[in-house]
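Below, in structure tokens: the form predicted alone, a single chain.
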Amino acid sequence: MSKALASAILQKGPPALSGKTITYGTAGFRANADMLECVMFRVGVVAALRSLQTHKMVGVMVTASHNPAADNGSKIVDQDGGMLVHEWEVFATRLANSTDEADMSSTIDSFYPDFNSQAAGGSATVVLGRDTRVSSPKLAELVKQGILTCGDRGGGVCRWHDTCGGEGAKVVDLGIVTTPQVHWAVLRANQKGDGQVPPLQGYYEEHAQALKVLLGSKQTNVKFHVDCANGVGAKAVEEMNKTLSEHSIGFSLVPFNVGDGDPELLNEGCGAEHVQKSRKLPSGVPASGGNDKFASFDGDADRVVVWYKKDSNLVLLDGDKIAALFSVYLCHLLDASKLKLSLGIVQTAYANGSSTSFMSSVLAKHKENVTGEVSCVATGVKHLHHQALHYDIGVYFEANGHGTVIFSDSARSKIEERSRGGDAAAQTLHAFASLINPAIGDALSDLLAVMVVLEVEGISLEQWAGYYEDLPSIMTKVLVKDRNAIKTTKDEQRVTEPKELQDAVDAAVSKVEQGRCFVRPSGTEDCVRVYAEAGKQETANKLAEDVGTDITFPSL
């Protein structure tokens, strides 16, 4: 059957990539939309095979997130609602780049050895979503065709065909949605186990019910202006506002940069990526009073950063600051409930050193009731998510605003038991766990969580910003012949090869007050990225420059 499927892929799908290769990374496949037709068809095949293997629904989101409008891509959602497991990332890469039937068949057999035995009687269901790019409808249709190419196997006979009516493959098309909503739909469908994908209204209702518990009898009138990056977040904000109003919850989200019918505006001078990287106001900021609160989503609404205006400047509250806000709040609740759970705060090496120091001090203050640590992992949200699973409660955010809070099954059970006994702190913890998206970073969920914590704790944006002051930092890159010549530790904070490079970094850092610096090979281009921090901006700049000079060894 693997040979028959390989033949069907080559016959029914667009022509294979010629002279180009593409890799499934942390963000899935991503490239200029013009080169993705073959890739997206095969993404549908991979998703259907993963569903067949796990006997669960999986998902595909067609999006290039914060990339320009001309790009596109896809993210495969695994059966647990999270990101695709690593070995299937490798499989997706191999299948996307395969050019002949024999190679494709052997690739299927090597990564899915049970395919031939499971294909005859199994079935696959894939939840499909897409963003607002001009290319997304066509590419989503190609994903669908790839899924259905794994079609009807009724009667134990492999009959590859293009209809959705058989038992072999089914597509549940959600249309234009946020990436986190696809993750939510897959997670909830597999938790229910009835073969049905819950309507998206359930997503909005879950948030509203959690907010009602968290706010209690408190009367609120909280407004945030939301930069939707001219992407899918605008639709989700509109629907959330309707649900909040129906439940008389005094939160309102005022969207701007909503697209206005022009998909070419996507991420153009706006959105979380623009605000976090440039530290500049996005386009389209409405005229407003000085006390207004703002947030920016990225194009597919899985990242959020918060900000406000001070004079004509932007004060940024990034992913590190969101992690700090949530960690302080959770520590207070754990203290009050005395549940004695472990709380892990997971960062990458790019997290500002001041944030690490602050959160370490918070955990130290609550050590009587909280077993906590701040850990560092390799760059990429999949690494943060995996590490966060090691704790009862795992808080992870990248500085770019992608992150969430994960509650383990054991922690949820203990919290629910204490909550049923009437413990107010446990009831609040339970509601917070219901508000936050457990599968993936979710801009809308995270923003509502920020809003409710600020409101119930009586914290202003200025007070939150004052938790700590970021150390001045800079990130540069140095072009090299072979980035693979540089090896690092798992957390990417130290170079293991060549040793003399780390010696040079250590020597440079030792001369700098509050200095920190690391180098790591890029995952996508032949360059080495250099990150430096210091007590003053000019010192950080000089540190990065000095270390960058030391990278130009003949071997590199």
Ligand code: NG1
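For clarity, a rigid core is taken as the largest C-alpha set superposing within 1.5 Å between two forms. Positions refer to the first chain, counted from 1. These numbers come from a predicted model, not from an experiment. First, how it differs from the form predicted in complex with the ligand.
Once you line up the core between the two forms, the Cα of N67 stays within less than 2 Å of where it was. For N32, the Cα coordinates differ by under 2 angstroms between the two forms after the core has been superposed. Annotation: Cα of A540 displaced by at least 2 Å between the two forms, core superposition.
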Contents of the next structure:
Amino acid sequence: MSKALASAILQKGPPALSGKTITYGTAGFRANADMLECVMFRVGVVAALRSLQTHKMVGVMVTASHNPAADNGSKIVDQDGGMLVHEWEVFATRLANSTDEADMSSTIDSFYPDFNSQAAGGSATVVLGRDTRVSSPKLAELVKQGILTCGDRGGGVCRWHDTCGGEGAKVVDLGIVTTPQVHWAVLRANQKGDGQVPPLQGYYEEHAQALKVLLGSKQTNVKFHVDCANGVGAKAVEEMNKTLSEHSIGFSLVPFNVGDGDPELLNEGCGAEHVQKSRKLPSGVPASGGNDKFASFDGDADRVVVWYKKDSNLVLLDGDKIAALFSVYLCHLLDASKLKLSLGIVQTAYANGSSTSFMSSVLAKHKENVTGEVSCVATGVKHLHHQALHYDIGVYFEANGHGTVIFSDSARSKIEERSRGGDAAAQTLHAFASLINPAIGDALSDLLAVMVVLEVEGISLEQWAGYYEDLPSIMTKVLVKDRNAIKTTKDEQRVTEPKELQDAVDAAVSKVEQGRCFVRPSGTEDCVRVYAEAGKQETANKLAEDVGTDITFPSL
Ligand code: NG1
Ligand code: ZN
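The structure above corresponds to the form predicted alone; please provide the structure of the form predicted in complex with the ligand.
Starting with the chain above, the whole complex follows.
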């Protein structure tokens, strides 16, 4: 049957990529939209096969997140609501680049040896979402065609269920949604296990219910202006607002950069990526009072950063600061409940050095009741999520605002048991675990969690910003012939090849007070990234510049 499927992919799908290859990277497939027709069709096939194999629903989100409007991409959501397992990322890459039937059929057989036996009588369901890009409806349609091709009964070639009357492959199209909403839908559908995808209203309701518990009888009136990057966040923010007001919760989210103008404006001079990388105000900021609070989402609303204006500058509360806020809060709750759970804080090398020191000191202060550690893993939330699974509670955030807090099953049951016994701290922990997205970083969940923690703990944005002061830092891009010639250690803090490059970085760093610098090839752009940190901004800039020059070796 893998042969019949391979033949159908080639016959029914768009022409194979020629002269180019594409890789399923840290953020799925991502490229200029023009290059993606065949890739998207095959993403549909991979998703359907994964659903067939796991007997569960999986998801596909069509988006290129914070990338420019002309790009697009896709992320496959695995049956547990998280990101696709690594082996299937490799399978997706192989299938997307395959050009002939024999290769494709053997690829299917080698990555999914049970395909032929499972296809008979098997069925698959894929939950599909897309962002607001102009190219997204067409590319989502191609994903759909790929999925349906797997379950096609017509044309004389019955690929899955010729003798069995199985259901083939189905699509549940959610239309324009945020990336985390697709993760949520897959997770909840599989938890229920009745073959139905719950309506998205459930997503908003869950948040409202958790907020009610967390706020208790506290009367609130908190407003955040939300920069939606002219992307999908605007719709979700509006829906959330409606639900919050139906439940008389005094939180209001006022969206701006809602994408009702030129589609080219997506992520352009606005959104989380712009704010976090440039530390400049986004475009479209509404005229507001001096004490106003702001948040910026990225184009598919899986990242958030918080900020406020001081004079006419922007004070940034990035992913590191969000992780710090949640970690302090969770430590207090763990102290109060005496649950003796482990708390892991997971960062990448891009985390500001001051944040790492701060987190370590917080954990040290609470060591009587909390066993914890701060760890550093490779860039990309899948690495952070994976590491966070090692703890009872894992707080993971990239500095750019992508992250969440996850609770292990055993931690959940201990918390639930204690909260049934009436322990207030355990009840709060339970509600916090229900508020925050358990599957993936979610701008909306994270923002609501930030708002509620600030509110119930009585912390102002200024106090939060004062948890620690960021060391001055800078990130630059260097263009080279082959970025993949640079290899790094697992945590990406050091270059292992070419060796001379790390020697040069070490030499540059040794001259700088509080200096730290690392170099790694980007997983999403054709460039090498340089990150430098130092006691003073000018010194950090100079360090990045010196190292940047070292990278442009003739060999690279
Ligand atoms: P690359 O291009 O590999 O640095 C960027 C972000 C990641 C992650 C991915 C996926 C930085 C420095 N890098 O990866 O954190 O978000 O995009 O979107 O922000
Ligand atoms: Zn994103």
